[in-house]
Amino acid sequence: MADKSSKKTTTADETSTAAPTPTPAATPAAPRPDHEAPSGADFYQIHSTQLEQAFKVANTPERVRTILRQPKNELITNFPVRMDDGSYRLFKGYRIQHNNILGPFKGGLRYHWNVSLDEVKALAAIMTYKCALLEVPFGGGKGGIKVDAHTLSRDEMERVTRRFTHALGNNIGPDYDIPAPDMGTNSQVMNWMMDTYINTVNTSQKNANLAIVTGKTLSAGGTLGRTKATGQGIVYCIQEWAAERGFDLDGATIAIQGFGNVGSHSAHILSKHGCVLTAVNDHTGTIINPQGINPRKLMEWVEKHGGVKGYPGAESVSRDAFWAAEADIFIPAALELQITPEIARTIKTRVIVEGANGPSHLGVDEILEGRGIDMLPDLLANAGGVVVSYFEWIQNKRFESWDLEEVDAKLLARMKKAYQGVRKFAAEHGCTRRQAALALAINRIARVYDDRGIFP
């Protein structure tokens, strides 16, 4: 374990409490990453083993997993755009909306160069589960488009979102699937696609429409603590766990894996409990101070240069010295399946909590069990940014105003709740966090379908 009598070393800006959005395509086109991304059909297929492990703690009846195994809805769109050249380029984009009993569908809209049907499939999943494990009253879906959005300039980046949108037409909506930001997009980019929409229904209509997507800037309608909301929630998860470990979190070392908005401010709401950043992987690099990183000089340093590589304030290393670095906290936030069994053997940690969803492979998690390292799975610990996503909604829905105050108290309750109900579950059932977290939602979700049944 990580040295804790190096105390704190403070590196944050203690005045600020949210990082700059980057805008689209406003750095240079950032380099591919030096390890490839994971196939979406083997996240699906892992996902898939992960659902029928979670089934059988629950003990959830055939009719219900027979439902809970497909999408309702798989789109897929080719759409034309103009590109800055004046030559039209085909793009291809997805939604894919697993469920909707609890609620509306509701999930991110990923661009990335490696989207796929079936990694937009097993986020939509993972999405529904998240809803019903934090009892936000939506069901799950996700969109991408399959384009490295560092290519693209401004311009292209708002035509080929508001196409999207054109394209995606009725089959959105802010009472039946309502987009957010995801990796690659940000809230300029739900500013365009909300405005998109809107200008395509009646007009007496426009202003009830800013619910059709969140994520919003604060002058379009978006939330105080929206930008955050992901990270902030981690933090919260990491509090209720030291809690319960009896572990001080000041001066207690952390790494991250992605320094896009979910590890920015995990770091820099972390740094102000007297955490230390040590170490950060991305997909331009990875950097390495014992001494501690700044994550607000570090922010500034990926909002200007794309990522992380390079950056001063630290030494460049290879990424498996990052894996191989000692901290107290893990935390991947970038993409999914990252951490292999291989990884899970030799980590040394104390803890780590799944910014990103599904980095871990199968069978990661009883590795770790097995080591005394504690795993806070995806679907409990970044799920703050749909809760606050929920909470932008319903102020869109009342034309309301909250304060970050009070923002941030509904998710703290939230969290907590969700945070002590799959630890019990866990230790009444004796299995991991991950089957407890999934098997809550499943039986919140089936006894919906107890009570309702299924028309005709």
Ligand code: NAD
Contents of the next structure:
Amino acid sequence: MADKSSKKTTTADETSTAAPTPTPAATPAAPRPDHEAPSGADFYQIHSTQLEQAFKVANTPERVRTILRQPKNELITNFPVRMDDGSYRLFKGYRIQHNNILGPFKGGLRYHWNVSLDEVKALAAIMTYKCALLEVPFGGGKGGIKVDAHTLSRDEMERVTRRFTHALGNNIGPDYDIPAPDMGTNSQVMNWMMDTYINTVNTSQKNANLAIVTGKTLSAGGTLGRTKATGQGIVYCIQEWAAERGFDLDGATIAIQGFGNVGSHSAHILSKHGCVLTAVNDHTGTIINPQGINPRKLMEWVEKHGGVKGYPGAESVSRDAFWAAEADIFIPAALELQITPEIARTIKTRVIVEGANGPSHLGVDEILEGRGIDMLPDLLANAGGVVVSYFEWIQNKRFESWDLEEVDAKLLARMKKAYQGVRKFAAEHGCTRRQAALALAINRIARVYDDRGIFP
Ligand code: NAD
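Mind pulling up the form predicted in complex with the ligand next to the form predicted alone we just looked at?
Below is the entire complex, every chain and molecule, led by the chain shown above.
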């Protein structure tokens, strides 16, 4: 835990708001993880079990359970792409549309070698509940391509993205299904998707279709605050938690798994509140420095070297040492199924904040609760991304542009409301915050099915 007597002060570059986001295609090839990758089938199974638990808590009608147990549409496409050396490679892309009773399907696009149908199905369902919980008028979707993004050149990344967008065709649309960045993709990838899509519509309709994706760069129709949005939402959640527990964030230590968009922006913003980053694990290695790692400098290192490995301001340690490290706040912000029951039994922390989607195994919440450790689940903690995506979508639709203060204030209001709603529901129903978040979301969806009825 943090030694409050040895508080760190933020350095000048940590207070800068213009934080870079690592660009996957620009980074040199990096080695694949040397440990076993999470199984998509296990992930889907765990999600389904959590859903059934929440159905019970929410007393969900059987007809709604039946609908929500499976996605509405599952699209798999194999498409060829010309590589830089002149050869052609076939890629497998997925888009899963889970539910759209609350609004257009919405969810990220993942480029990772471990992408599978089951993984994307679980992630799409999580999006449905996240949007419902945050009262964003979107449904849930998710997509991905099975590819190691680090091995593609920038040109190959562009051709893969444009060809996949073309293959998706009318299966996406600004009022139908709206992709966004996720692991291995970023604002540049979103720009290419948008540009490809709007070049397939009537000339007179081009500007009306800017909202086909969110997470674009500002110049291409993005919004201020989107790049850091998920990290910002995580920090707003942590601030609510700190207020609830009477915990002083100034001098608190943080450990983060994954130092991409979510992990790096969480660390950077938390450092402005006086938190000290002491341990980071990513796909290239683990670094530890109890005296503090400068998030801004680490972002620059990762941008240049493709991962945290070799960062000079910290000691390189084993992956196990990451989970054995002590920190007030742990933020998993990489892949799913990282926190096992064994880790939950030994981890030395006060709160786990799920930046990643589905980073915890079944049983983890109960073990942590027994040890007096709080868990802020993914549906709540990492919802900042989709909330600000919604703001970007509104701005595109209305041809508006909001300033950063407006975006942040609106995000804060939604995160606070969702946090307090989950807290209250969990207290009233005697359930975990994960069950509370899911049950609240399911209740909102069930109400719409009640009001509208089920066709025919
Ligand atoms: P990213 O591609 O920017 O970064 C991913 C990070 O995970 C990298 O640091 C990478 O090194 C690390 N990583 C990959 N494999 C790993 C492994 N086996 N072990 C340890 N680290 C590994 O992705 P991101 O956008 O930051 O997304 C991270 C997580 O947050 C994902 O679960 C994603 O679904 C979730 N999320 C992202 C957003 C968003 O707005 N980008 C929103 C909500 C949730």
